[in-house]
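To begin, one chain is listed below as structure tokens, in the form predicted on its own.
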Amino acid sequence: MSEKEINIRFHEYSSLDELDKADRELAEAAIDAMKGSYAPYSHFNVGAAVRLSNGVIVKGANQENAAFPSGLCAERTAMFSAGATWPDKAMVSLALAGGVMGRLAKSPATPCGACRQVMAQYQTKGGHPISIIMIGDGRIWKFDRVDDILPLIFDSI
């Protein structure tokens, strides 16, 4: 037997101003997308924004439903919309933000396992890494690729 270790690298920023222009624009789009959230049960609003290879940004927001689990996360609403509208364009980066009553949560919003798997599928489909930006109030994490937040990715393609 041998013991192995998986290490994850990411960048941490203390404000949107520290991000480069493209990442800041995407982060701001994710924060704005929180306005479209429908969260009458959790009261936690999540917004996501996906940048495509053609530069287009597609937004999504979490949508809850009384018939659990019929709702959908912000990340998947954005990715599925982008995939359906621009099926030939790769996803380059995704940002997500979450909070209550329009205010960002202190900790960066993190995607659920299902969203991570969908990100992995689109990353494989696009043929290059998708960077992930997770936004909190005063703390922002940026990962260079989906593999960093979902090691040992399941891939059936």
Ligand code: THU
Second form
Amino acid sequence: MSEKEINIRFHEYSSLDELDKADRELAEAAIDAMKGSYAPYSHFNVGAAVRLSNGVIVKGANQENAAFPSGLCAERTAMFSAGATWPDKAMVSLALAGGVMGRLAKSPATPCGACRQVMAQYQTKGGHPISIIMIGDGRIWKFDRVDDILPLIFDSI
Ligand code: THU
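For comparison with the form predicted on its own, would you give the structure of this protein in the form predicted in complex with tetrahydrodeoxyuridine (THU)?
Next comes the full complex, this chain leading.
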């Protein structure tokens, strides 16, 4: 028996101004996308923005439903829209922001497991690492690829 360790490297920023131009633009798009959130049950507004290899940004926001499982997270709303609209373009980065009453939460919004799995699939499909930017008020995390937030990705297909 041997004990193994998985290390995760990521970057932390204290302001959007510390991001490079493309990431700042994507982060601002995710924050703006929070306006499209429909969250009458959780009152938690999440916005996401996906950048494609052609530079296009596709936004999404969480959409809730009285039949709870019928709703969808912001990240998957954005990724499915991007995948359906630009099937031949790789997704290169995704930003997400969350908060209550449209106000950004202090701690960065982190994607649920199902969204991470969908990110992994599009990363494989596009053949390009997808960086993930998680935005909080005064704290931003950037991970360089989906593998960093979903270690031991299921990729048997
Ligand atoms: N939500 C997202 O949009 N993304 C996530 O990764 C986590 C959760 C949404 C789903 C639901 O509308 C609300 O946040 C509360 O869970």
